[in-house]
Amino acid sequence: MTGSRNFLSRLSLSLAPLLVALLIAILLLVATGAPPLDTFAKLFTGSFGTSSKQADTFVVWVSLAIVSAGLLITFTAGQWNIGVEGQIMVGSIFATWAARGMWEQSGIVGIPVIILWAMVGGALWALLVAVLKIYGKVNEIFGGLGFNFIATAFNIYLIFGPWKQKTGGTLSGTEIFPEALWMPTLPELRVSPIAIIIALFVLVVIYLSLRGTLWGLQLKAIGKNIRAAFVLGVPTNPLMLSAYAVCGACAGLVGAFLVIIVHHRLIPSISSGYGFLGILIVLLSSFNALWLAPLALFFAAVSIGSTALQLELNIDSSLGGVLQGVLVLVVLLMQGIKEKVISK
């Protein structure tokens, strides 16, 4: 009997976010008017209702379960890795890069050396961030924060700059890259399943590193508490040095999808703000690897249906945004009270 209680009441206490999420939700769509059921009918045709739209929410999904999981590695060893933005971007820039050396090269071989490289350069990106917390003693905040600033200036500066088209306006970004640089997708779709399989590929990967390896109990170790394990001899600026690297190089693998699938090019909103959501997805898994990938799903769900809004029920899209903060928040907080009542 006393078992079949905590049960329920374990139960009852993972339910109430998301049904306290849904009332709030309910409530902000009725003060601005919009009928929730509508609302909520149009999200999910925008985004599953056509074999299209399928195509584009996973193309989202991609990108949001690959950073997710490689915010993991950074948030499990107690890093705020909010530098991820600037990673997606460098890594997108070293991709266009190593494209244009190539402008003439067969996809089979372009492809692969184009991503290779933007895992590079989102390795390196997020590397400086890890040098200057470990030997510059900056906040992994605030180097993040300001390394996504200069990439997004170096961006901007190479489209308008050494990278300018020699035709056309230069705010849609560099050249396109010849069709044998783009990544083979389904006809007539966005979606890559070559992408898929990586993507599941490194979410496999991530969870069983972080579950059954040295490494990975490690960081947990670091995460937990970085001065009683470096007592305990866990070398604790290698594996933070390693994780960052990691979390670049999705990154950066992210940055290369993006501009040899849905883009061809480099455009100066690249990142599309997959390193922000990442966070979110991250925090609501509540730092479990099996959860980033529906997670990743719902989040790419919301942000491809929600434009769906502005243009049948006349609601802006910023409305996806709003629903998605709420349940982070609300989520959150109702695992605050989960752990107090837990722990009584």
The other form holds:
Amino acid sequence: MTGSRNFLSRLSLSLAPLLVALLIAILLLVATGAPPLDTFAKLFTGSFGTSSKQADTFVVWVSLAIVSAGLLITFTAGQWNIGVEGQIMVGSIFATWAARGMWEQSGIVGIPVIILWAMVGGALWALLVAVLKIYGKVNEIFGGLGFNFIATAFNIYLIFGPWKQKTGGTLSGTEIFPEALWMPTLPELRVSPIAIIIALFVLVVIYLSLRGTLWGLQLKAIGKNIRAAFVLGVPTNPLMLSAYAVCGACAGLVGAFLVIIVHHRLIPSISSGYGFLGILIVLLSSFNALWLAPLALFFAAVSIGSTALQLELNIDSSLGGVLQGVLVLVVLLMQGIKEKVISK
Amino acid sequence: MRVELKNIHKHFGAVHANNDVTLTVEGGSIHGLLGENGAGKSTLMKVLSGYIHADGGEISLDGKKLKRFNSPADALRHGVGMLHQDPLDFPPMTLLDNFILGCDASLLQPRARAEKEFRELCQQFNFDLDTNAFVSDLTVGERQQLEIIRLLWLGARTLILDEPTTGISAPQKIKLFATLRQLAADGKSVIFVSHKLEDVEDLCHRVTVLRRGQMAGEAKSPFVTERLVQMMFGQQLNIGKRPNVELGAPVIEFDHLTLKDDRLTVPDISLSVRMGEVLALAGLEGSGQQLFLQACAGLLPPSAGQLRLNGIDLTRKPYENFLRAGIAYMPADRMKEGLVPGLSIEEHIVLAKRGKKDALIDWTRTRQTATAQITDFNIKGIPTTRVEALSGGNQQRTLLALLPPDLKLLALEHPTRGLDIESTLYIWGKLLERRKQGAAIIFASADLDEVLQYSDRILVFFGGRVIETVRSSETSVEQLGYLIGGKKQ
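Next, report the structure of the form predicted in complex with the partner chain; the form predicted on its own has already been given.
Okay, now the whole complex, with that chain kicking things off.
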């Protein structure tokens, strides 16, 4: 019986911040002169109202679910992999690079190679941060930030330089890929069932490896006390590298999907801030893999729904981002308060 | 100042750390608070000094009732100051900066006045402290002296000292006790928290004994040792004799080994330790013992010389080679270097396993192993207990349980620091079993009785150098006390 009561009290503790965040959101809406109920209704219909909107929401969900699963690994190892945004972008660049080499290939051959190559690219970009951190004592936040800038600049260079369209470099991106290299989607919709299956697979694998493998336990140990873990005999450097490689590979996978499912070419700022949203999702999940899928769905819905606000209520679509940010801040604040109450 | 704690209760989760504890300390007296680890001494003192809030009970100072203190600073404003076991100071700053830090006078630092009063206080207690020196250059004893005058300057009329005689030398202890007696004579009250009977008997006017969060009794000086022990443990303990062991072949050999860190150089050590031998490292804290132990364990590569284990050269080899060769290191700072807070006992058992490990963890088997180890090592916990929830003695037993079988060399830093007599005896019992199996043991300790009782040979460190190697059977606490103070007789 205590188990279920415990569950209820824990559930109410996790719901309280949501309610506070909702309250602040309503206040914000009232302050900006938007009708709160209408806005929330539009957010919902804007993300789930039609099958095409549902499809768009799930396209975003795939990216957020995979990248947050990867980030859970680096967070478990105690690392703030801020560089994840750049790792997505390098994934897209590697995907495009592979596609350019297989312009005439069939999808059966081309798509798996593109995906794998993008994962290699993301992993390598992440390993740069890890190597700087381990051997050069560069804090991973600064390293990651730096590599994000480099990835963005390199992407722009490619789009306007070596990979520019025949008609000349343009902000709209590179040449559209041949349709054979597009990931198959449902008819008339942008969502790919294969991508959803891959995302679920990634979530399950990450969940299981953190729960039941030696690797997962060792990651937890270095995240909580790297010195003691080392003294106990945990190989800290290889583990740290593997955590970054796994997270980078996940980011690269997202980068590949953005290219072959969503845009069908490389565009500037292709990573769309999904890496940073992934960080917020992991923070909200209190590092519990089971929460990643529902939280990613919520964030995807707010992202897609808020574009409808602009069209229908003439509210700036950035409101969605504000809501997401407020939610995360309130949840972290409540966690802080809870810890303070317990420790006194 | 007369301090009264009435019916104090404090819970940590399911643990009732203070259960209806009442304590009265008269002004002008030194009051001992005695008890084994986990008895609730530190909790009670943290309540009195404002670090934590009690769940129930009241505090009164000179008859004035208070609900509670809001913070340590609040307690200090009311005249209660606490010296922690590890001094809470700022090593990279000067003594004067540390001295001024806690004063909330104004925007401008009252440097000139502070310096003058610092010197006056030093003179009053016959302390030799330089205002411009850095705290990082002080010994633990000197840091205590700094903390005492700082608290007095900030208006403390009651001083709480938590295990103050751990890690200081014999001459420093004599000075500390003289200081405390002088404070009591001035009408201040002193609360002396300890598990060392000898210190309490030597110093205190009255003593309160805690056992498992409750009052076990009170006594007045002169004390009857047997009665105090009985109150502490509920039984009497006898200290066992160390069995003699035939020494075998050399396990570890050092050849002109030189060690360095950013602070200290330990030059030119040549010696070998044999199977079954126990080598003690004596010396003041920070005299080079830690560097030596870390070098033995492969955590600090020597800057010169050679280190061989069972005849194999391991100089500057990675740590994992040392692990494979059968070396284990037990650090003094259990929660920083030994255990991973947030992980459970069973998770530690998986992490610490050496040799071939399975990629998938068999939790059922791990739980069985953990349960067996918990029983075997008498740990008060269950397999899923997080290590930070264990008391110090139980954390040390857990570290011991994590040591793999068939070790060749154990490098132990303060293996029983802060532990009560019962845990100490238990841990040494387990260690000496290893020795019987042929392992060599090298340990550092500040407790000279422990050094003499358990070792075959003693290296005495002073200022980074080994100034003397003595056989334990041919020396005494007095001689060692002189040696670690840098005096050869």
